[in-house]
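Below sits a lone chain in structure tokens, taken as the form predicted on its own.
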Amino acid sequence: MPVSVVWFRQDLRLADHVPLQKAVQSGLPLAFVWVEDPRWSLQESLGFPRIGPHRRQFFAGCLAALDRELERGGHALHVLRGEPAEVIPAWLERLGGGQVFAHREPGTEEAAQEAALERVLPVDWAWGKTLVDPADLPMPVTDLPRIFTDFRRKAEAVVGRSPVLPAPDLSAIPAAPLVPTEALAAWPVVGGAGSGGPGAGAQAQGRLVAYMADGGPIIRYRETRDALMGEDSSSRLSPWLASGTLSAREVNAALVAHEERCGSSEHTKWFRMELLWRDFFQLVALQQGRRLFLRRGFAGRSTVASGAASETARARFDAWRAGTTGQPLVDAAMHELAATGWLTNRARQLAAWYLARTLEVPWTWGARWFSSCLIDDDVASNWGNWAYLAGVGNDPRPDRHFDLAWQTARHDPDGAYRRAWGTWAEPG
């Protein structure tokens, strides 16, 4: 008997889910897959491994979290390794055949995946990465603006068109025969902190229903958003969005409930703000394609981020990575990042500028190394922010200029951040 396959890719969530919904009402028995990219065990020609241990155990929680999910309804998440044009059809030929659902990423290595098991499978692909939904949007992905403030004005006007899809009851639904895969424990997962953890999808909703609580931290976002410390000066949802433990519309869905106890405020408007700040980059990813990740960019300029990988830049990438340039509040926010896989928003810009416009390395080797160690790694907004940052990209003003002495003063006037990440002492 055929079956209905989900594929979990970066949307390991049972909530709001398109190709899950369309699973279901297709009547037959339901099996749901991960597939392990054969990439993710490559190191970069940088010597530094493309998925670092931080991202990884991240990612191993939020998958370990849907097993459990899917097993207390009756169901089991199997595990794949290799090119999902091979292994997801010889899968899938074992269980009597079938179609399958999955979700379509921004990314031209998941576009090559998709479009390779296309040729070999029926699929039915939906997409569910942004807030807003491209299609309903008054203009193709083609089209999208380059400067982000002209696509907000679009954006706006159709925030809330798609609901929010509820999790269906997977209990009343029967599972596909069970035929033996790799075991998700035995997905390599070494050192790494973070918070995927074993209950990360329960994590992912308690955090988010805190944040937005009466009284809760959303009230002050404006005025935190920029902290380089402190467990609430930002929401801390990016890890659990990037992974799709979490969409976007659930986030946006929780910040309407807030608006309607408490009232809309700046603050709620610049959240909301930052969530199509989100958007607009998944959307540059897909139209842009490969030109996203390109040295030089795809905005038609020339700029010393796009630079030669020279000996010099290759020392200069080196002491940066280890931070150990000698600028204070560079350094810290590079030993926070190694140490933990995470940076505040604010850190990560001047990190990234400093290394792409005051080093003048290539900035496609700084998204690499933030792709390796991130645990909200997410191909569009990394390499979307970098590219933008580095004067290739979506910024209206290439020539963009960070004085790190007034940025130290604003951001860390007394220390704390240089003293907790750094080696730095204060003078006198």
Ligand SMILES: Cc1cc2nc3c(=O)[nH]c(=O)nc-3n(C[C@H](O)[C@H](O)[C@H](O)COP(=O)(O)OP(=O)(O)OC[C@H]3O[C@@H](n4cnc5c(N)ncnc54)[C@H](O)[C@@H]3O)c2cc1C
Contents of the next structure:
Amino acid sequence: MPVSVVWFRQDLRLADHVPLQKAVQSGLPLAFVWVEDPRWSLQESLGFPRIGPHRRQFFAGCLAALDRELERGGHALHVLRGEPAEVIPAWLERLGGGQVFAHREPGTEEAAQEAALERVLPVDWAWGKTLVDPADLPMPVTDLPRIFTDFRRKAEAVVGRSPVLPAPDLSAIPAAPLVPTEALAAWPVVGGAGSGGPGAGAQAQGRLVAYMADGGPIIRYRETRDALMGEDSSSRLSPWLASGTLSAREVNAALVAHEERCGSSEHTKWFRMELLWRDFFQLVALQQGRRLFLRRGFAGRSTVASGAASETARARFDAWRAGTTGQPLVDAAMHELAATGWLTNRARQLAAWYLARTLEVPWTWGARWFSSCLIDDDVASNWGNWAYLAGVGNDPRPDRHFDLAWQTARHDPDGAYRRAWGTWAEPG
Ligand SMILES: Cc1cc2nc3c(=O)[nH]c(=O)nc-3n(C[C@H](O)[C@H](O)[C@H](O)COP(=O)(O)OP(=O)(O)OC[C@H]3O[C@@H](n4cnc5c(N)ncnc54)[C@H](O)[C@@H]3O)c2cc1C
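Form predicted on its own done; form predicted together with the ligand now:
Below is the entire complex, every chain and molecule, led by the chain shown above.
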């Protein structure tokens, strides 16, 4: 008997999941699969793993949480390894054939996998990455405004049009027969992801509820979001948004519920704007395709084209990565990143700008290092923000300058951050 397969990608959740809803509606037995991309085990040519230990561990925690949820409903998560277009059809044949339901992803490698899979199997695709459904916007993604503010005005008008879908009751739906596949246990899942970062996937809902509670940290968001330290200075929901454990619509629904109980404020509005920044970069990635990854960027500018000579660039890059540039704030940030897989937005901005604009190292190298380390690595947000800061993306002020002495005085006036990350002692 044919089955309906849900292929999980960066959408490791059961609620607000259109492919899952459609698979349930098909009335066929369900099978669930996650495919480990062999590229995940590769080394970057720059000499570090493509997926570093913190990122791998956090994602494994989210996978394990999903597996447990499926188990509670009498189902199982199958784990395959290889090219999806090869391993999914072979596995599906053992199950008796059927149709695949999946979300599209914005990255180019992911898009290539989608194209390859649909050449060999019927696939029902959905888009679930953003708060705003691109179909609700008044322009196609190809005509996305270049500047965020122009996008935001259009997006705000359609936020909340598509409702959050509840998780289906899987216990009422037959499971496809179990076919032995790689054990999820091959993925080490151990506790949290380091002192600075959030823990494993099962905590996502708890964090969302706590952050948006009456009197919760959201009520100070606009004032605290730029702080370099403090678990509650910003939501720290990005790792769960990146793995798709939470959808942007679920996060916005919790924000709306908070506003209904406590009123809207500059803080809640600012938070929603950040979710729209996320949307913007997701759609920029779709719009730009492989141009997102070009060193000269997609803005058609050559601000960083000269750059440092390659050996100098390499030495500077290694010092930046190791946190030995001699610029204390940047060095502290790089230590925090390596130790925890996490950095606040302000620390990311300063570290990225410094590499690209002061050290004149190719920004694409920095994007790769962030991608290896960050537990919230997201191809669109990472590369879009890097291009922006390097002056070759969507920044309307591509010659933006960060005065690091000023930034240090403003964001780390007493040296607490620099001391915490081991680079600085009070003079005298
Ligand atoms: C160089 C650089 C690289 C980055 N790489 C990533 C990445 O790989 N993955 C990632 O999720 N974010 C990335 N960001 C964006 C941002 O730094 C993080 O989303 C944010 O720090 C996450 O913390 P938070 O969840 O507490 O954010 P909050 O301040 O609580 O914001 C709420 C949510 O809004 C979204 N958001 C906030 N700021 C941005 C932004 N500038 N761009 C896109 N979305 C945003 C995130 O989903 C975040 O969880 C990067 C920023 C820079 C400057």
